[in-house]
Amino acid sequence: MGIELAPQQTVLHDMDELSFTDSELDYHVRNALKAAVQGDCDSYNQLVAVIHHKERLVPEEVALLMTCLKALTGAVSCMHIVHHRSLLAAIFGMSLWNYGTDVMDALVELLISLAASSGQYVDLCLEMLVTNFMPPSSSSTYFIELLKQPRGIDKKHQVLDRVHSTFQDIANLVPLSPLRLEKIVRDRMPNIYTKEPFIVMYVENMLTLESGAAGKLVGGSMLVAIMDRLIDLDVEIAWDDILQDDFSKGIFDMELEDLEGFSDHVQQDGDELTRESLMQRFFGGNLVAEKLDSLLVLTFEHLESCSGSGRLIQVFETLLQSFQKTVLTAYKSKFAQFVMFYACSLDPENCGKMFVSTLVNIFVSGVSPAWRMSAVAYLASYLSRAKFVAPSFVAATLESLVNWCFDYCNKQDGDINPRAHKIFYSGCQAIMYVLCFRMRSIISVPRLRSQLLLMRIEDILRHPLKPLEVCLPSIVEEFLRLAKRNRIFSVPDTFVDYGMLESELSRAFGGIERLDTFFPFDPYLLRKSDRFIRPNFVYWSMVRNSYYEDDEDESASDEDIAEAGISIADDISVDEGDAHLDEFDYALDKMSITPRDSSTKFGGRIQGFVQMPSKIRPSTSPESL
């Protein structure tokens, strides 16, 4: 922290065996500290070897610390921070988690009077401050096996309130002193290896800085740095390393998603396997994954807190900016982002409307094309993941990229060329994409089916540039079913890439980063965090068991299925009249969430068509496999 103990040796003497009343022991104190200025260090040293003392004290020797603390608070006028930079640095060396509170309210005192005394103190009392935002890590392992106990518990909250309530003190007296913790704190985030209490510790002292008197002047920097924190931890969780390179057996033929309770089994090699025991078999001892898992709990977390109390819209804004600068082209990225799914399920109306928006701005107006396609791949699989959005938004949403894609034909001439026209491609992909899970709740409400037939989807469709031969063939065969089954638009009765979940086309105009593969909001695999998402998440197989109950009844009407409750429009609507969420998961409640032939894959029966990839980037995840 800038001081460093000097090289002479400090010696404690029978300092504690002295009997000074409090006024002498403060002349005591004033005395010494003048007399190191002039080269007369005896009672000096005694002085820092009390301070400096760090094995367990007995009660005497918690009382003289106590009172040479508090002495030197009131000789703060005296000290000087290079002829005393050794009893400096054994004040700044010291723990709060290694005293009672006694000793911790003589320390806190002593650093908000170093604080006020000279702006060059100002700093070192922070970054003293910061460091007991965990505990030493000399004492980690005593340290990580007491904070699972009740004393350690009220160990933690003693240290933390004081630390908090020391900032603000601080703050009282040196306003500018927020802009130096900010720094301070970035500085001295533990990185992705730290262990997971400490880490976990950190980020809660951060989120209360954000939430706290400070919040306006720090809470945007600690909230841009903790997302940093979990896209490093994030890229860090390696689908190679935790499934051993075996892409292609048993379990991983099968949406993950399908597994939607811990009851719900499939087989594999004559094992039984939840969905709980698969996110073992990923993640069990993936300490980076549990990291991230519990980072994402807090996040999750100080969300909801931030909601209640109306805060959330100014908190989301903040995280849009590091979504923009940081989250948008971490494609590797696998569950950060849901920072921002969880967020905007909070507030729909403004954070989700907020976040569509800025996703259709950049693809439709930005200037790298990367980004383009990474913001409609994200918008694309937010209108398709997120329970919480009306059909009657999609359907808007929608009709803006179908105008833009249209625009874009009218001013081509050329014919199939995937990496020229890449964007264009990565829009119409996302198009049905969307359709694939939301085709259903859309013309289940004759005003929206109107819209939709309206669009000029049909046109870019059969535009030379044959965007049904370039986007993956998994998805084209998927949205092309479902068109023909809902007789919505007129489309070929065959696909040349038939039985292909991707195609040397989609690849072209993926490119190296694959974002032909890349649909970020798929089902989520952390075991503690999966209780903030799963009831806010649409699930294919929600959509997949709607065409099973199709098929049992192939004449029914639009209108017939409407009545029966097996759209999800009339579900997941949250403007439209129609029904409510309850509703909804009365009528999930009673779909069969067991696929009813086993051959059957995702996107339809195996021997017709090809499995659908919801898990979107088949070559670094399991489940579109």
Second form
Amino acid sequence: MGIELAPQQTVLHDMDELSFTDSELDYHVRNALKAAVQGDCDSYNQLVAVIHHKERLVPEEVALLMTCLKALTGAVSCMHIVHHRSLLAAIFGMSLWNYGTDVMDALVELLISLAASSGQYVDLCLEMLVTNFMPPSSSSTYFIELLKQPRGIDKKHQVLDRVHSTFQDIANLVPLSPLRLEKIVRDRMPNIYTKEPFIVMYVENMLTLESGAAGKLVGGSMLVAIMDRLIDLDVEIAWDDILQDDFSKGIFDMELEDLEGFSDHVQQDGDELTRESLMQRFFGGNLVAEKLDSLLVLTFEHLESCSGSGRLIQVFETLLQSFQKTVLTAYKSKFAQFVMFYACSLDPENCGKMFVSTLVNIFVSGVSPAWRMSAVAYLASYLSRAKFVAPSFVAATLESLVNWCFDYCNKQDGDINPRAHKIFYSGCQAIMYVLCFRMRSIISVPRLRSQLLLMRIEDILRHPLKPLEVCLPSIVEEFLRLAKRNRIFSVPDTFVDYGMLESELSRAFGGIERLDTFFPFDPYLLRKSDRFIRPNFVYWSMVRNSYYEDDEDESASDEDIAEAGISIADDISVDEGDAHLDEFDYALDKMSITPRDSSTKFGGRIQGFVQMPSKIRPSTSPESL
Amino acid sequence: MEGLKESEANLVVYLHPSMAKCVNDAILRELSSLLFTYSETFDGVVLAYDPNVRSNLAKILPGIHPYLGVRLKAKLLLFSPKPNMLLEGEVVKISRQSIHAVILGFSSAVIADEDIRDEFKYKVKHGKEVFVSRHHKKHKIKVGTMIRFLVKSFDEEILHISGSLVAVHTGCARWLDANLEEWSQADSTTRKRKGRDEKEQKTPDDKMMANREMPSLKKDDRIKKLKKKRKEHT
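The block above covers the form predicted alone; next, return the form predicted in complex with the partner chain.
Whole complex next, starting from this chain.
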């Protein structure tokens, strides 16, 4: 194939058999460019027309386009940013998605050549490549459909592989280009209202950059930008989407995992509700939740691959900084914090411990009271819900919390005052919350049991500041019950606010943000990314069943406990077996307080809701339960 | 290599009050934000700094945030290539139309084919692209060679240098150093003027200006000078 280059005729229309060498073509293109600078734009305009032509190219037109691109690659030194404005606009307006691999290769060669030839083109080339992260918006519906098919996936790989290798090639020639690229990628990040496939593809590209060759230079800011976007999506999901007030029995009677498909202890009491349908009810059709879900899947997969290639610790350090700046300070973030949870689960020894020590530091020596309370809420929820945290570590962290609370209350003379000592109360509540989940596993190890007994918990709880009255009643109640059962602490039996989730005083210390009912790592509600979290998550039913199953058999078989994943030391079961009378009384009480069968209701003061607060919820008055 | 200079600067670094506890770290962080960017005040790209805080006292700026102004003296290593300076860099890509090199690991340089003297011929040997001198077969420029070239222009924003291999004392640095007599002789024989030897430094500039195209419109006055000098030569 060839192009007739007779000066009077246009290039496009005559396709005779004459062939020209590369150098002749170079010469022609250079002349066209130089002539355009002088004002003679004929050949130049033909060139621009060739570049613009993109609809349904027949093979000859493809060949023509490719040869023009190759000739331009050689002639970049003749290009002038002002005189050849329309040509440059045409080139930068091309989208790799519209062409075959041949043209793609020729185009990226041209881009590399342009970027290397002069500093003024570097930003333009990088911007064009970043725009190619996603298919062209003018034909977005076509591409969204195409991407659902295998050939669409192929196309995507063809384009994105070339885009990223071009970044690398440009970086080899212009070493400072990654810095420009970082800024361009951040600035062009789609906002949260962009269609899901596009925002997901863009984030996928950002993660590819993070793990790529330029990762050391740009990776940190990619991760921070992604976390910011996750939080943006997170705060768009309204609380109303999660909680449905038409659940008359109080949705807190059951956690989602209690329903079909989770454990052996599920009560199948005729409810047609499945986990799926509940999820659907919460988030069906909620586009923001779906976007967040998809992005979290991408993030979790990326963390998994980082862990595989040994980079998790560096990535985690960046994530931790981002967490302190945005997640911790966001008003009750709902799902974004699970990124930290998952990362810790991949490396409990390093990442998990780093996370905990950061939270303890913020609580103990932080500046803002809201952040300190938030940090201790994260800490308590993490230690309780993370299956991969060793009991010894939990005990050690508890000890530091207890010591702080003890030192604090020793310096106080005054009486109960929720607002003034809100940090102290949040610390106490955290201690009790963790013990509700972890008491069994701690006391089953004799060394840890004695460590627990040596902690000054009783002194704190009996102090005139009266944390037992201020902290969330449901937690206090559960804690007292467990403490009594396991004969760990001697604490007052009678408790005024039985059956209440919250009280006036707890609302007072929680403040307007209701940090008293903030349990950040409560059961995960996003459908697609749930599979990452579930294996590492402790559900209350797992723990509760282990506590209460003991009552069922006098002989305290280990089977039931083992099922729930917690092992029991022999001496405890023996103790329980001995105290028959107490057991009997307790069993009676137990039936009325924690109904296994959620449809059982008792009137009067027992509202049928005394389970561990297992959901994040905003403040509601007790009547609505 | 020209273009590098060391200077002493008297600086005042303004720190946010939250940094009052870790002043040294904060100062280093502020200074590091200057790196690899062209600064008009210093007239160059800051490559390295060595701060020396003289006193413990800092002035507090009045305002909403009482910033602390810390005075210090810093030694700075600056890179400021000016036209006609001789620089060295490593070649990273060769094509028929251009040679691309990287200077000091961060600055990119390109030499277009009109700025490569005719002595060099483009060849592809064993699949690798190379520029070989027609006069001296051993004088080769390929990927990985350290070349010496003259600066034509410097883009301050992206730190991109446009260079020239027209002058005789440009080319592969190692070959030039090893074969001093060969190319300096060639230099004097092509010139028909006397007393050229002492003025060796100047002549490459003149010869280069005579051969160089002047694409930019700003250099009109230079073109006039050029024509005058051409008349002088002949």
